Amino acid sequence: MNSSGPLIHGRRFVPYISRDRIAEKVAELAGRISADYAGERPMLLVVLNGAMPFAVALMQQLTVDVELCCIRYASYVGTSSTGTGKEVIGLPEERLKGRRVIVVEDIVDTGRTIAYLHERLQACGVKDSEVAALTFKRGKYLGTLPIRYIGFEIEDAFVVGFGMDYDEYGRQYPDIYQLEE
């Protein structure tokens, strides 16, 4: 990596969002989401891979108790979104049923994973369920579900870092980095 950024299947990624900001930004949802669930244990429901670094961030942060429960669900192919899914390892249905739940998101662009949980949830009997997203594509946002905590809302731009991806490259980075145009 250059002091740009990351070159990374060819193209090159130049800086977006720092760790410091991520970590201010996690330190805020953490304390919302604190207040908000104080004398409850909500479970996590972590969207694998990319959501990983994010949850684990906010878990430190977090004063409540939580479950942590994971699913990974899987829509993206190289650079976009094929606009469906497939669930790899699914929703732990049994120890869902009247519980508070909050899915962990890495980012949201379409919104269609967060639609296609939020059904599978409410067919599992929770007892209500919100979004936890680092980052949010505000104008790529078909879904009609609020998405109560967002970390970042970020244009319209491929990005990787802190979990997110290019074809299961760049994960590790602990910044956000933006594709170049």
Given for the second form:
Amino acid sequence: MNSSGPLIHGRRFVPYISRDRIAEKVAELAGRISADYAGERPMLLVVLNGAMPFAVALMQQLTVDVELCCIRYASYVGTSSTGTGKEVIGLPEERLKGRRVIVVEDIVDTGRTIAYLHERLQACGVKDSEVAALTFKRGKYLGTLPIRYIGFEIEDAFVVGFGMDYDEYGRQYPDIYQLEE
Ligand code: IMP
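Same protein, different state: after the form predicted alone, show the form predicted in complex with ligand IMP.
To see the whole picture, the full complex is given below, headed by that same chain.
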């Protein structure tokens, strides 16, 4: 990495959101979540791999007890003409009934991922579910679900770092970078 930012798969990324701003924002979100769920024990549903650093940082600042559960999406090739689709792995269906759930995401882009997850959670009989997203591309959002806890609203630029990747590279950076124009 040079002073401007990392070079990943031949593309230059430049500094966008510093680790200090991320830490401040995580503390703010954790404060809100702790107040909203005071006296309760929500389930944090962490969407791997990208949400891992955000989930760890957030969890450590919460003053409420949580149950932690990690899930991931796997792409599969559909048998119908619709082609590829996605499937959730690791959803603890038997423990979701009546629970309050917070889906933890590194980034919400079109919103397809959280919309699909929301449907699955409803089908499992959760009491309610909210989304905590470190970053949100409002300009690209096609969904209707409100996102209760938003870290940063970002422009429609590709970002990496703090869990987010460009083709599986860049997740380890403690700051967030955006693709240089
Ligand atoms: P969705 O469109 O909201 O369903 O988001 C799908 C996924 O696209 C996210 O979970 C990320 O894995 C990926 N994604 C979208 N925009 C970015 C980005 O700027 N950087 C890294 N990953 C992204």
